[in-house]
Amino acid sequence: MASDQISKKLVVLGTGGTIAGTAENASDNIGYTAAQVGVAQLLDAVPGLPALLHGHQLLSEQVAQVDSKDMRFDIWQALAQRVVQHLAQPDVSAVIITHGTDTLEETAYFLHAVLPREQVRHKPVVLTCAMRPASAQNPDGPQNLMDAVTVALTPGAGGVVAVCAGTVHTALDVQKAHTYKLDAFSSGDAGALAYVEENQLRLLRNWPLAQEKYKHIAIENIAKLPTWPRVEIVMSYAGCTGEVVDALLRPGADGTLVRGLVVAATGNGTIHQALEAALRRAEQAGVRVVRATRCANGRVLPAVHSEFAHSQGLSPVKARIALMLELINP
């Protein structure tokens, strides 16, 4: 038994972000450059980490090194492929991903949507981050990494989750809700999945199951995808027009055409009449239109005669990912 436990591995994949950022002054928590410190160096800077590993060998790999505001499809492709390859190894118990906060919710949802359910059912994928750079006087990254290890190695853990400031969120619900606070994420009215309290997990609801909706999209195909379907987000607001939609229907600088539009609608999916008319023109031109809400909490409750497809409770940015995946293999 002891030898089996020692042979287990925990993999940490680095993608950059604030957690890997540095500033010239240790007191500067916002004037920093993201993605400067390698993931191996980040792990070495957490002295309490070995005590949490329970005999697991800690392995790290730098998949990307970017400010997450600049997250790209090719990084998602590489990340998904590396996660699948690692989880396929019988000696790997879980995968942790260090990520910037700006687009963490999008990467988390993408992985939730495409990772095989059988792989993550008992092997969690845990995204973590920081709101202060690694060079800060009191960085939050080290504690978030320790919490991520606690979550990853909790017996029975599974699915794709995110942990920040001691709170665990599901990939389906997590959203960045504050620009500066260390506890920057929320799960909206769904509520948190769990809390990490002194290296112990307090689970509030069941671990999330990965989706099976996109199981026909093989990770290998995603990794080789030359281009992604172009899907844009437009917003409804007082005094808006349909000119943005009409402009998006024209070919882009690279000649690509929009194949989908997600509208961040007001309230329960209501859309300004001028924008609604433009979206009808888009649908007539063969563009898929999905209606989400710009509200932070709640979901669009579709009317009986809803004109546009609704987002099934997804935020606009997550609805965009879902629509792109549907367009890859309709």
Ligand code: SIN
Given for the second form:
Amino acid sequence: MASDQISKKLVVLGTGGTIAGTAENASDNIGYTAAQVGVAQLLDAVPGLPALLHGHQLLSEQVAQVDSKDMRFDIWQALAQRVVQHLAQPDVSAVIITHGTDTLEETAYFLHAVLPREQVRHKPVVLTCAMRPASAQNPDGPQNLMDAVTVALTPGAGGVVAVCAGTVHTALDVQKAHTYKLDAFSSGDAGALAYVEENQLRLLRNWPLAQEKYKHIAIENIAKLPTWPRVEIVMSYAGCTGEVVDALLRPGADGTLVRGLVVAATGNGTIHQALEAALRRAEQAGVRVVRATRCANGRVLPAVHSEFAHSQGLSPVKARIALMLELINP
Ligand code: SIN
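Requested next: the structure of the form predicted in complex with succinic acid (the form predicted on its own having been shown above).
Entire complex below, previous chain first.
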């Protein structure tokens, strides 16, 4: 068959979340159990999808079924591997991932950091989600799925992005910013990448390129990792002591030692003096320390008078992933 006759495929990988959640009562938008409905069933419940596919075949696969607050490294490993395997097929145009909103930004950043740049340059990976369960009277998941298909099939699309409530965010910038609103995500200072309006994409800036920093960490090596380096997040606040850091320096129940600490610092990366002293002790003990900010917007500017490395604009949870990846040395 000639290549222009090959029917194109769009793959949807399910991982759970509220988009797959159910409540006992359709009027209940918050008292539900996440990750109950299979991804194939979710897609079947969106009657408008076939019209958006422009001849693409829709394939689905359940990679995990979790409430994303419980996201695990082994799921990330499986997910990265499946994305790479699907995108390697010449007839696959893009991958969509259904995910819980709570840690969507972490999974998005992880994929942005590890997926081979060449593979996602013209084949986007689109995460989507919902704030209301599938059983809700007015669920938001079906529209978000439609919007994800629109993004995935937009000519020129690439990189790892997330779409929720008609707004498209890059993996680098996306952050859950609201506990309840359907438009729960923000891209902070960077602003949205695009909007989806009536099944059309309005692009505001360039599609993101995947990061190449971790290209030396082959996906196969990530997929085989038996354990991940232990990196914890501590926060600086009024009345802070360094005791939490001292406690973290003791071996865990299974004997593992902390190898990195990310501090969610105040403002432009400032740290309570008691915590700073403890972090210095940690660094002297060989623990890597990275300063991020607990502010939702802005970045830690390197000029601040502190000896600790700064997070290169990453939020504390994303800086933790970056530090774990740096510590992985297969
Ligand atoms: C989850 O993150 O899995 C539950 C919450 C949500 O998806 O909104």
